[in-house]
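Only one chain is given next, in C-alpha cells, and it is the form predicted alone.
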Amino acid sequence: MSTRPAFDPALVTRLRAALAPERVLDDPAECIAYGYDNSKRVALPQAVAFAQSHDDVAAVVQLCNEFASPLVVRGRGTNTTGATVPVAGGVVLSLERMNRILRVSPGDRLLECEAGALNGDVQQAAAPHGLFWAPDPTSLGYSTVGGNLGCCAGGPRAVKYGTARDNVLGLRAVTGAGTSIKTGCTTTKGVVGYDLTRLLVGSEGTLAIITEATLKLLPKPQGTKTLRACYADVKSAAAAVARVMNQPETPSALEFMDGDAVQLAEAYRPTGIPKGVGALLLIEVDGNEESIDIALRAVTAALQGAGLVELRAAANADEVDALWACRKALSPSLRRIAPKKVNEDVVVPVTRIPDLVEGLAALSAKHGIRIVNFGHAGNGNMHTNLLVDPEDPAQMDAVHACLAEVFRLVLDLEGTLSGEHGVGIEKRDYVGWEIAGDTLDVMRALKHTLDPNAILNPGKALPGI
C-alpha cells in the first residue's frame, strides 16, 4: 500500500482559489465521507475538491502536481476493489456536480455527457427516442458513467451487447500531467491515430481523468421473453450455456446459480424451484414482435439436452418476477449468513464453468469458507463469493490463503482475475500472476508518459505504480 506524503495546507488554499472556498472541504468530519467506497475500506484524504466543468478539473490535475499530492478522482463510490479509497491521502477530485447530459442525436446514435451523470440518468435521457446504452450494472441508478468507465462495467446484458469499452465512442480527459486531450470520435467507425478511448477505459483514473463521454446508443427492442432453466448439475447446465452461445440467437441476459446459490434463494424465499436442482440458468431474449419468437425457440432448443430437470417460460410480467425471484433473493440471503462475503467476478471460457466450480468446491473443503456461485454465464463471468466471519481471525487468514489459490485456479482455466469489477487494491497484487513482467513494463511506461509524477491514484490497478 501507498505511504502518505507529507501535505502542504497551501494546496487548498490555491484550490479554493481556483474553484470557489465552498468547493472544498479539509474538515477531516466532511472528507471522511469521500474517504471510501462499497469494498468497505476507508482511508482518510486531507482535501476533496468538486469539480464543475473540464476546465475545474483540469487546474486541480495541474495544482496537485505543483504540490506533489496524490489525486483520487470519484464518481459515486459504488465500486467493490477500494478502487476510490484515497490510500496515499491527498485530495480526492469528486465530480458528482458534472452530471449533465450535453447532446442525444438520436440520428447518429450518441449520447454527449459528463461524466459524472448516472447511468440510470443516460437511459432516461436515451428512453423517449427509443434508445438506450447498453452497460447495466446492478447499481445503474447511482453509478456514474464515469466509473461504469473507469471499471469497464457491464451487466447481465453484456452477454450480446458488450461492456463500457464496447459502447463508447470518443473521451474528453485530463491525462495525470495536466493536458487536456481528446479521443475517439463521434462515428461507429474510425481508425485514426491511436485507440486512446479503449486504453483509459477499464484504467481505473489512473492515466487520466475522464470527464466527458460520447456513448454509443443501441435501438430499444420491442420485447423481452424470459425463462428459467434448472439441470441436474453444473456440467449440464455448463454444456447447455455452450449450446445456447453456438447458434445465431444471441440471448439477451444468460444468468447462472450453482446449486448452493439455488438451496440458499430457495430457504431464503420459496420460489418452486425443484428438489435436487445442481445448477440454474435464467436466459432473457429480446427483439421485436417477428424475431422474438424465433430467437424464444432457437434458445429454447438449445437449452433442452442432458441433465435438463426443468425448463419454464413467463407468459407475463407477473411469472418473469416470479423466474427471476430465485436469483433476486441470493442477495439477501447470503448477507443472512455470512457477516462478510468477499465477491470476486472471476472470468473463464464458458466451458471450462464445470472446471471452475468443481475447484471452487475443492477449496472451499480444503479450507473451510463457505463459496457460492452465480454470474453471467453467456460469457463465463462469475461471481465467486467467499462467505466469512470477520470477527473470526481464523476464517479471515483463510480466506485469504484460500482467495490466492481461487486466482491460481482462474489463470490454470485460461481465465482471467477481474471481468467488470477492476482491480483497485483487491486485486492489484495478483495481477503479475496475469500479465507478464514484459508487457507490465509497456503498462507502467504508458503510466509514466501520461503521469510522469505519479499523481493519479497511487496504489491501484497496477503492481510497482
Given for the second form:
2 protein chains.
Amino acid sequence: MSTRPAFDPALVTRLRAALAPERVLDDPAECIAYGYDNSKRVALPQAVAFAQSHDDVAAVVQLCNEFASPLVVRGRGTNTTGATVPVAGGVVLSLERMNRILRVSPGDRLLECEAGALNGDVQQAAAPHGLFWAPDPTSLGYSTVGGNLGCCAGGPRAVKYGTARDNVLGLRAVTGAGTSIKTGCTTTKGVVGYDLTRLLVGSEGTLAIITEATLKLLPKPQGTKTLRACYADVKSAAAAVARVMNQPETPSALEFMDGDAVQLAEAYRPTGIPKGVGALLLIEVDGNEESIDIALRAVTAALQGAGLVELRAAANADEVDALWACRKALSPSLRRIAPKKVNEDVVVPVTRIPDLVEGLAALSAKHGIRIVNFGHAGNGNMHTNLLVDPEDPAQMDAVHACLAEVFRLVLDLEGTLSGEHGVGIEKRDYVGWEIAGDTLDVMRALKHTLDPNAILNPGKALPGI
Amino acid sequence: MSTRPAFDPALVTRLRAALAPERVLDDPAECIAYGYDNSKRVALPQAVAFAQSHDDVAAVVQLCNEFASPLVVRGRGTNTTGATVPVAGGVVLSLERMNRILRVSPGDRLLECEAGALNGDVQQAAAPHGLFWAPDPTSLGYSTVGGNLGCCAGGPRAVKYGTARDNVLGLRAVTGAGTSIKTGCTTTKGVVGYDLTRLLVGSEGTLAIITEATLKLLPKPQGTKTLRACYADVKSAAAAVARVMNQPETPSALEFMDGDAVQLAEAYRPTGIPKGVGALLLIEVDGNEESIDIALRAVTAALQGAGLVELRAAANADEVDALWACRKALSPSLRRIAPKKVNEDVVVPVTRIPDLVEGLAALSAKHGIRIVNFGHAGNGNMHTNLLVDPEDPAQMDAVHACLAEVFRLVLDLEGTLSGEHGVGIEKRDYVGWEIAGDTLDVMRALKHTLDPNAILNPGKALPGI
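Switch over from the form predicted alone to the form predicted together with another copy of the chain, please.
All chains and molecules follow, beginning with the one already shown.
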C-alpha cells in the first residue's frame, strides 16, 4: 500500500488558476463523495478537480507532477475493486463533465466521444443508425466509456462481441509524464506504430489518463431469443458450454448458475426449475428474423447431451422474463443472506469449469463458507460469491484463507484472477501469483516510463507501483 | 538508417558454444539466404543462428547484448516491407526449427505453438476439431505464426474474424533486455496486468522476440458461398460496402477491385465482366447449411442499390472459380505489365474509399504513373499498386513524389499508412506523418525500456530507433 504523502495546499490554488475556482473542491465534506466507489472502500482525497477538456487534463497532470501529488482519474466510480479510491490521497480528477459524443460516423461504424461519456449515451447515439458498442457491464446506464476502457469492461455479450479491448480503435490520452498522445487509428485495420491503445485499456489509470476514444460500433441484430437449459450437474453443463462454443452460431449470452445458486434463487422466488438441478444455463442468440431461428436450432442442438434435464425456449417476451427470472432472483436472494458478500471474478478455460466448481465446493466445506457461482460461461468467467459478512472480523480470517485457496485453484486450472472486474486494490497483492516476477518487472518498467513520478493511481493494478 | 556497427567474430564462437556449432552459420554464401525477404531488399548478416527452444532465444539475446550486436528475428521472411532484412548486419535468429504445435485444446478453443510453426500447420492441427485460426495472409501456407504476430497479419477474412491481434490470447517472449516474459492468459477474458500481448503484436521484432503463442481458435463454418457485384463506379461500390458492413450478417470476405484493375484482368484473361464496369466486389459469406443462405440473402439485399450493374451468385464450385477468375487474373496481369510494381497497403474509413480512389486517379494523371487499386474493402484496406519499374532510376523520382502524395491523401482522409503489411523499412520514414512527434517519443521510450541497447531489429518500424 502506498503511503500518504504530504499535500501542499498551494496545489489547490494552482489547480483553481489552471481550471476555474469552482472546478476544484477541497472541502472534505465535498471531496468525500469522490473518495469511494462500488468496492465499498473509501479514502479522502485532498482535492477534486473537474476537467472539461483534454487540455484541462494535461494541465492537471502537469501540476500533479510539479507537486508530486497522487492523481486518480475517475468516471462514475462503478468499479468494484477500489480502482478509483484515492488510497494515497492527493487529487481525484473527475471526467464526468467530459461527456460529449463528438461524432458518429455510421458508414464507418465508429463513434468518437470524450472519456466521461456514459456508456448508455453511446448506445443511444449509436442506436438510430442500427449500431451498438459491445461492452455491456451491468452498470452500462451510468458507467463511463473511460471507466469501461480503463477496466476493460465486459458483460454477457462479450462471449460473442468481445470486451472493451476488442471494440476500441484509438484513444487520446495524457501520460503520467504529461505527454499528450493519440493512439490507434479510425479504421479496423492498422499496424503503424506500437499498440498503445491496448496497453492503456485495462491499465486502470496507472499509465495515462484517457481523454477521448474512437469506438468500434457493430450492427445491431434485429432480435434476440432466449433458452434455458437445466443440467443434472456442472460437468454436463460445462460440456454443453464447450459444444455451444465449438459451433459457429455463437450465442450473444451464455450465462451459468451452479446448483446452489439455483436453489437460493428458487427459495427466494420459485420460478419452476425442476428439482435436483445441478447447473443452469441461460442462453441468448441474436440475429435477424430469419437467421435467429437457425442460430436457435444450432445452439439447441449443441445444448443436447448427457445430463440435460430440461430445455425451454421462450416463445414471447413474458416467457423470456420467466426464463431469466431465476437468474434475476439470484442477486436479491444473495443480498438477503449476505448483503456484503465477497464477489470474485475469476476465469478458467471452459473445460475446467467442472474442476473449478468441484474445487470450490471442497474449499467451501473446508472453510465453512457458503460459495455460490454464476457467470459468463462461454468465456469461462465465473463470479464466485462468498456469502459472508466482511465486517465481521471473526469471519474475515477464514475468508482470506479461503480466497487465497480459490485463487491458487484458479491458477492451477490455468485460469486468470480477473475476467472483467479488474485488479484495483482488491487483487493487487495476488497479481504476483499469476504473473511471474520477471514479467511484472517489465510491466513496472513500462509504468515508470509512462509515469516516471508515479503520480497516477498509486497502489493499484500491480504490486509495487 | 542504422549504421553498420563493427562485428566481433568472437560472437560467433560464443553463439556456437551456447547453441551448437552446426546451428550457427557465418559463411557469407550461407548467410545470404537469410538476408532477404519478400521486399526484394537484401543485406548480409554476419551470422545466422538457429534456435530450437525459448532458452536458446534467451541465450542469443544475452550474447547479442554482450556484444552490442544487432539481432533480427526471422520466421520465413514472407513480409513485403523489409522487416526481416538485417540492414545493420549482426545476427539473424531464425526460428524455423521452433515449429512445434505444443497442444490443441479444442474444448477451450486454443492452440499453443512455437513461434516458428507455420500458419498452415496450425490450420491443419485445428481442422480435425472443426476449428481454425483467423489470420489468412496470402502466404499462410509457408509463413510462421511468429511472423504473423510480429506483423499483425490480416487477410481477406479479417473483415469478419479480425487480424492477428484479435486472435491471440498470450505469448512467451524474450525482451531486448533478455528478460523472459509470459503475457496474457489462456482464456478469452482476462484483465490482470498490462496488455503486453498486443504491445508485442505488430512490433516487428523491435521490442521482444516472441517464442511461443497461445492462439484463439474459432469454429469453422461448414461452407462458404460466393457473390460477385459489378458497379458503374467506385462511389456506388463503396456505398454498397458500407451497407453490407452495417447489417449483422458480416461476410467472411469483401474484396474490391477498381475499374482499371477489372480492365487489366479482363485484358489478360476475359472472364465475362460487363463492359464499362467501374468497380467490382467479390463477397464470400460463410455459415452452416441453413444459415449460409440467410447470410447470402441479407448480403445480397445490402449489395442492391444505385449503380449496381450486375450481381451474380455462384451455384457450384465451378461458378465460384468463375466469379473469382477476374480477381485471380489480376496479379499475373499486373506482373506482366510491371513485374516489380510498388504494392502499397493503405487504409481509409469505408466511406472515404471513393475519395481515395478519385484522389489516386488524380495523382496517377499528375505523375504519369498507372495506379491500380484492389483490396479488403470491408476494412477499407486498399492495395494501391503503382505500375512502375523500381529499378529504373528515371521512374523512381516520380514514384517517390507520387507515393508521398498518396500517403498525404490517405492521412487527409483519416486513414492509416498500413493495414496489414506493416512498416519495416519501406514506410519507416513516413510513420512520423501519421503519428505525432510526442506519441512517437512515447513509443521510442517504450522501445528503450524493453530493448535498452537497441539490439532488436534496428532501423525498422519506427523512425529513429
